[in-house]
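One chain comes next, on its own, written as structure tokens: the form predicted alone.
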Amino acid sequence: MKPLALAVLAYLLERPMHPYELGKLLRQRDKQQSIAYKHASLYMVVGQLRRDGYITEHETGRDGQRPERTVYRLTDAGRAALRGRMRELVSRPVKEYRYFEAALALIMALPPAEVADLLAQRQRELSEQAEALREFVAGARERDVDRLFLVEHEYRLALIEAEQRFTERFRALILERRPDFGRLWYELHHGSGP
């Protein structure tokens, strides 16, 4: 089950809602940083969850001149599916294919000096991201936002900080030009080893 479907089920734990309300809540809680979605995809996911029996119509109503709106609620099957998938996601680490990791696997395509410069640029951007996250979390805490609703931001900050440390060490290793590191890489781009 995809993250957007999990988000719909999780939010319907709170109360029955219309898809528009679900999308509004995703934006208000800044979940688009963790869960990719578009307005149309949200309605598509709601339709799939309804077909699968995870949600059902709670009520349909009209507000003034607006079109009819269907409010959905979570079913017992939806609650069980949500909790089962969440247990799996929380308890079992899985391989996540990240673009930066793929780039590292193919790093020989670029000259070492260029990689060092690109890593310096990455470090600057990571620092900006980390600072923005720290400010966001601090601001949310000042507004008495329950820390539970900030945990994915704290996780993302921890990942960024780990990547900053790795990037700094890798860049230093490239700049040292040690004989036991990257001989083929240097030969490929400079014709001779370190």
The other form holds:
2 protein chains.
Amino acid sequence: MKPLALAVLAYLLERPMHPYELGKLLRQRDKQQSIAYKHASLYMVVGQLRRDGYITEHETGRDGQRPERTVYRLTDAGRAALRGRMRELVSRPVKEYRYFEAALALIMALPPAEVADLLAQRQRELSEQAEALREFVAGARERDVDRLFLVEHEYRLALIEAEQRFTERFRALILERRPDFGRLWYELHHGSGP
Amino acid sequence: MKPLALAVLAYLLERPMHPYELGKLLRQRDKQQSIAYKHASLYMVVGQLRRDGYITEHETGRDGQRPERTVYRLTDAGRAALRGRMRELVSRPVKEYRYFEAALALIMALPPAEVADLLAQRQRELSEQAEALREFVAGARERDVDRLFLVEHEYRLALIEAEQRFTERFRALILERRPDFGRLWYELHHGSGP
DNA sequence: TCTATCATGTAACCAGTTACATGATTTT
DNA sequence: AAAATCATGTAACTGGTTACATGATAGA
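Having looked at the form predicted alone, could you now put up the form predicted in complex with another copy of the chain?
What follows is the entire complex, opening with the chain shown before.
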């Protein structure tokens, strides 16, 4: 089960809702920063969850002249699935594939001197991101938001900081030109490069 | 452009190849640890790259009684696209969505006591992963593999270590039961459960 | 020689995205 | 009252995955 489906189940724990309402809540609570979704996916996911018996139609009505809306609620199976999946996600790290990792695996395709520059650029952007995140968290804390609601942002910050340190180390390693690092690489892009 | 497509272009930089050969190389060089792909995706990606003019048919022949194979090579456009995309990936961090982050964003769905246990379990698995990675890298270094070829693994290790530290801190925070953390959460799951 | 496993690819399926629609509010 | 934006959903497209095929070696 993907994050959006999980979010739908988790939010239906609070009360029955219709798809659009779920989306609004996710936005209001800043969850799109952690859970990606495109508006249309909500309807798809809701359809899947209904098909799989995790949610069921609660009522369907219309509010003024707005289009008809269907309100869904959790089933027992849905509650169980939510718990099971949450347990899994919290207790077991899953291997995820990052773009930067892929780029590192293919780094030989670029000349070392250029990579050093690109990494410097990355360091700048990472610093900006980290700073923005810190401000976001600090702002929320000033408005007395419980830290529990910010934990996912603190997690992202921790990862960004780790990436900053790695990027710095890697860049230094390239510039040092140690003899036991990247021999082939420096040779391949001899002088200024092919 | 996704990592697999990038890998195809990067490897065709070395010499023209047919799809299966690309896959073999990726396996041999342990790139599947950083670039996910399912065998059939190779053919799809190769088809897309051809369609987009980044690679072109180099020759097509048969080797013994094996099925006919088509060998592809890079075009100039392909070389340019590869460089452009690599530059982008190295110099600009892209927001990526992790499962654990999503779970944290919905953590209220589980009771705090249970979460503390699940986090302990996660810590154990992370330690194992980190240890396995360290051994993998150390083993390669002993066989005189250039550190450049291990950089993506060092990156993963750095992220895993950051996650270990975060997990530990978060778990401690839950167990401390500070009054400014998770009030609602502890109340919601009062005593032993809902 | 029978059974795995390698080598190589195609086809059908499914999930997620982009694009399309359309009435209701709100802003200018 | 025109323009913008909100609210709400459907439909078409596309990309990646799973499943299906099939001859060739290699091991038992």
